[in-house]
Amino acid sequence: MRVALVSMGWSGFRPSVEELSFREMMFEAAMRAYEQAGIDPRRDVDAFISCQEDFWEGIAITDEFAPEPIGGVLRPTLTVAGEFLQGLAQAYMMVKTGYFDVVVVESHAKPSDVESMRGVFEMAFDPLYLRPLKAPNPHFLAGLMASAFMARSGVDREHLAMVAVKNKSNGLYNPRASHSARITLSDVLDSEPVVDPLTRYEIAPFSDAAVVAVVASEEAARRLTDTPVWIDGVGWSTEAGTGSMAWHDLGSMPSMRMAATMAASMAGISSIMRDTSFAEVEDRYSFAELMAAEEALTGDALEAARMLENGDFDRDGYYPVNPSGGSLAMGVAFEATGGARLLEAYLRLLGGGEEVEAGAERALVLSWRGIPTRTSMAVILSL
């Protein structure tokens, strides 16, 4: 049994959207992607999936604010306290019983609501080695592990600075990219440093948005759509003792590696480079798309920065990396961020959006929860 995606929907995608609470949100995302499939939640609906976490929040059990935007009222719903991409593999799971026809997945993201972002990452860190460090600023963990990838690797603090250069650049062909811009690799480099060797380009803001997904079996799907997007393979991997520096090599996320190798093992193909079209992969700090690109892609560091610097990474080049602009120019929206990059593959695949052209046929999709974490998802979509 096959599992496609039939429709997705989304909301916000900006800096700060005032004028809707995070439910109003979910509801706008929710709505958006019923209509498209031509469904009624309350009737054609078999389960609901909200991924979410108290955490960021900022309210107790914030799961029990999910059924109603969505539809899910007095329905099955259940809670994933993590990233999207794991909300999916889970309705993958569901539908793959066969006890499920469809399923609806969910994440969202109100950052602007948060009122210290730095105490919140304090929160996540290590207990023993980094909460107590006071560190003034968050960030100082992805410096750490921009210098040490630099350092292992032989990447040039250049090649950083050219993937925020294309990914803020690629973001101007997409609507929902707010953070995009037309910059140059001096207007980075030059930049004062947020942490270094990060400048304030090579790290993602935050967008306040929201994603909505339907699964569905094949049966399902063909009913629903003439242009399903087939789930061909999924793939998750948390590294042991996530959130401290003491079993990691800061340099490196064999957590992506084997999140992407799962997902490409059951798609069935051998190469994930030669057997897709494009990517949209991590990238909230510049450093992280080139550490995808060699975990998942090349398997080479070196190789990703030349085909960086050749271009074969852009928007129109040989392996487009991030075509939507990623996390760069769309912003960091917490457990959303990978419903975005599923979301901008969704829409490059059936050529649908304002900013794509249809022909590409596979993609991979390839997300990190962030730091203090070592935890990747991946997924490998077709037509």
Second form
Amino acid sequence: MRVALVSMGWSGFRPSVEELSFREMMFEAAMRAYEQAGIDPRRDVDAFISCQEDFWEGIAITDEFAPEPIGGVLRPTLTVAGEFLQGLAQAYMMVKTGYFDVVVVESHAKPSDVESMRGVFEMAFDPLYLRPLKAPNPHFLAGLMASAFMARSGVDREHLAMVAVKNKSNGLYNPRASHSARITLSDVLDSEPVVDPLTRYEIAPFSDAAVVAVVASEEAARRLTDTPVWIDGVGWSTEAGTGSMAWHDLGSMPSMRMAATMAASMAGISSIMRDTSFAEVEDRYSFAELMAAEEALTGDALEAARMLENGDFDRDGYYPVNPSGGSLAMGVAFEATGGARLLEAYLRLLGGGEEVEAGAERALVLSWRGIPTRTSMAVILSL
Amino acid sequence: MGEPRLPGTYLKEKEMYQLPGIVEHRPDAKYSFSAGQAVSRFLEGLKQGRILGKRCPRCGRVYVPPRSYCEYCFAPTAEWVEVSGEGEVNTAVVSYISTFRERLEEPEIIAVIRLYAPGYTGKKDEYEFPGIFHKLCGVKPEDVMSGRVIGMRVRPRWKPPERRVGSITDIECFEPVEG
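Target state, the form predicted in complex with its partner chain; input state, the form predicted on its own:
After this comes the whole thing, all chains and molecules, with the earlier chain placed first.
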């Protein structure tokens, strides 16, 4: 039995959605998804999954807030304390059991509500080794990763900047990409580093956002939509917590490779690069897109850098990577960030909307959970 | 005489944290929550001494405090309604000690008030109703313990307008309606 995405809805994708509460954003995203699927969540959904973390929310046991705004009151609802794509994998498995025909996945983020972002990040750091160092900026971990990645692979500083230029301008075609800009290589290279070598153009800002997906069995999907997008494979992998991160090579991310390999093998694909036509991948830091391309697509960072330089990864290139503009243009929305990658891949596959082009048949979605995690998720979608 | 002392060496809290192997961390987690469309207007209403709710166009349920959607029908709640603030005590409790276990000088009474809403009677035994959490004043702890307060008619005691800030604490407490 195949599992499909029947519809997806969203809300926000702006630096600050001050006029809506997080619950109202969840409701708006859910309403869009249910309307497109033609379903009443009070009757037609078998289970609900919300992906959220207490510290992002500022509410302990925030699970209890999940059901209301998505139609899940007095229905089977659970929280995945992780990324949207981990929740999607959960939904995929639930549908596969045969007990659930329609499962809803939700994630939301209200970073504009968090006043002490550094302090919240610090809570995710190992309490014995990392917190006592009192790092002034949690992005230092990304700086370490970027430097280690360049040192190991031989990828140039300019290649990192090229990712920012490409994605920031790709976003100009995407109504959800609030952080888009037409910038040049020298804009990036000449600006002051935030955490060396990364400049502010290469660190995705935050966005308030909510994403909702309706996942269904093949039979239910064919009943609900003429345009199901199939989930051919899902994968996820975690490496090490911040207490042991220092023992690991920060310049590579095997969890990306493991997640992508798991999804590809489930999808029956031997080469993701050959058998998919575009990818929405992790890019909350410029280097991360090249790292993702290496781990999941080319197997070689220099080859990924060469393709980027050639324009192969452009939105009209041979193999578009983050044609949506990625997180660099859309912003980081906590656990909904992977949901944003999925949403953009879903829309592009459908060819709907003026911002996407038809013709693609299969896509890779790859997300990392961001610092300070070493957790990655992958999905293979097809039309 | 104090508590009987058990054998062994007693540690002060400060000494304990000086022991090797214990690392202290105080979280720095601050938030400013967006109240959203419905609750923002509710809080504005409180400042003016009004209690506002929203009605579901499908099932007629009245949400006080208001929600932008009906959790039962999954429909947007379009219509605003104002309630008088009068209602009945649904349940109440007396707290004698704080979370930190010290005895409170005055026991505190917290109640759930089931509010009267225009055009919405509901059923006596229904699971859900327009209601508000608040302190109960003008009643004795014994009235709570005996169950006499259950069903008692109460109304909000407002702070004077100049002291209202747009918060649930603009209502000081709920007190019995005389007569």
